[in-house]
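Encoded as structure tokens, the following chain is the form predicted on its own, with no partner shown.
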Amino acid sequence: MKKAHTTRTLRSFKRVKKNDSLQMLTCYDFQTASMLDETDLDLILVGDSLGNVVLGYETTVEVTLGDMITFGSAVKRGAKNKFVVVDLPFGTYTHFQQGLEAAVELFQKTKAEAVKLEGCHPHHLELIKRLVENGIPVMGHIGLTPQSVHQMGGYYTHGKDNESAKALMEGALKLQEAGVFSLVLECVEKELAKKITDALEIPTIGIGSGYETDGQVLVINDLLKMGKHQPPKFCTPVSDMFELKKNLISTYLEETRNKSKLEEANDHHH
């Protein structure tokens, strides 16, 4: 079992461990968190993707701060020895003051080690600076930012043309300057993800952005195929838990149904 990370040990991945990649998985419940706590996983993300995989919403937009506190604290109770990052959900940081209050509440009530927020607009940078000054570690997130998927016009790879590549690189550097301890690159063009990783002193964590980042994050429900739907292209499931569970339950139902039939038949004979 690895010792729990701190923001300091996580930053060291950049310098020392070029051959050792940071591994982050999402988690949304106490039991899964207790299991992950017994593995060598580096980081747990309580993602607002719980809107899709746990609550059955179409997007992450409907997830509330209350949801994130409920699930975030459940995960932290299970994963006492892990570095846990919790997402600030949609609409909780549109104003500076509101963002400050939401982040403090989320951080305090979940007992997580850090919060994550999407985007690199000036108001995001200002908020990150203030949170970091007040002792709340922040993980950044650029590229495909699911909370603004409607405004972006769907899910696609970012940074393909020069203009958007330049904007992403600038955003990454500004986020580093604002004080994020790590940066998620979601669906960023592979070459660009490598360039950003090389340009930064903080570790990058990729999802659907190739393997030249300092780490990888996946949704555990995709990795174990816990749902009905095919996981995204960049995730190769290691199992099909959906079918496995369904078959186990079906077998159990069949066996117990037959048992009660047998018992009934036996009772008639006596």
Ligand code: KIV
Contents of the next structure:
Amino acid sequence: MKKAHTTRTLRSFKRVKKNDSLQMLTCYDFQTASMLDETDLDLILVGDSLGNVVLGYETTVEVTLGDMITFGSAVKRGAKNKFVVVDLPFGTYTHFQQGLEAAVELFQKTKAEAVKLEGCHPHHLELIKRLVENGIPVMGHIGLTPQSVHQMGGYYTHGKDNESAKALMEGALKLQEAGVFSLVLECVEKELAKKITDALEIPTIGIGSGYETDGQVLVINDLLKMGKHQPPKFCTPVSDMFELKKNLISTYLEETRNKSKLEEANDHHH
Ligand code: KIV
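Can you switch from the form predicted on its own and show the form predicted together with the ligand instead?
Zooming out: every chain and molecule, the one shown earlier first.
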């Protein structure tokens, strides 16, 4: 198994391993984390996408700092040998002092190795700089930033026109300057994702942004198809866990409904 990454190995990854994609998956619970801990996965993200896939919310706007602490610490208890990144949720970093306090609490209580936050406005840059100076590694996230879904007017590919492409490139460079150790590019037009990747010294991790970023991230529930609905089109599931689990439970229910057969079925399953 691979040795756990550090912010230093992640930075040098960019120069050394041009053909070795940095692989990140989301994770939200202890048991899945302990399974991922036994794989060669590079990075675990406790994304606020847990609002959608674990808690059943329509958007990530409803996720709280308490939620991120609960799930983030569960994941870290299971994945002791992985570099774990936890999302700062919506509304916890709208001003400087609040953002500092939220990030410190999240970092301390989850024991994660880094936090991630969405955006590249001046107040984000200022916060990132201060966190990094105080020992909290930060992963950036630009392009489609789901916490701003209402403000952006839905989910769509970013950087298609010159103006937004320029803003994204500038944002990426400013985030690097502020000190992020890595940058998520979500639904960024793929030529632009490549350009940003080439322009940066830190690794980029793409989702729905083509394959020329330094790494890729997927929501594990999409990859395994754990939900009822079809995953986004950039994710080809490797399984259909929803159907698989449903069938296993249905078989179990059939086999054990008749009380006289309970003992027999239990023997069979052991
Ligand atoms: O919350 C999340 O899962 C994310 C990834 C999709 C990058 O931010």
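Positions refer to the first chain, counted from 1. This one's a predicted model, so the numbers in the text were calculated from it and none came from an experiment. By rigid core we mean the largest C-alpha set that fits within 1.5 Å across both forms.
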Rigid-core frame, C-alpha of residue 258, shift of 2 angstroms or more between the two forms: yes
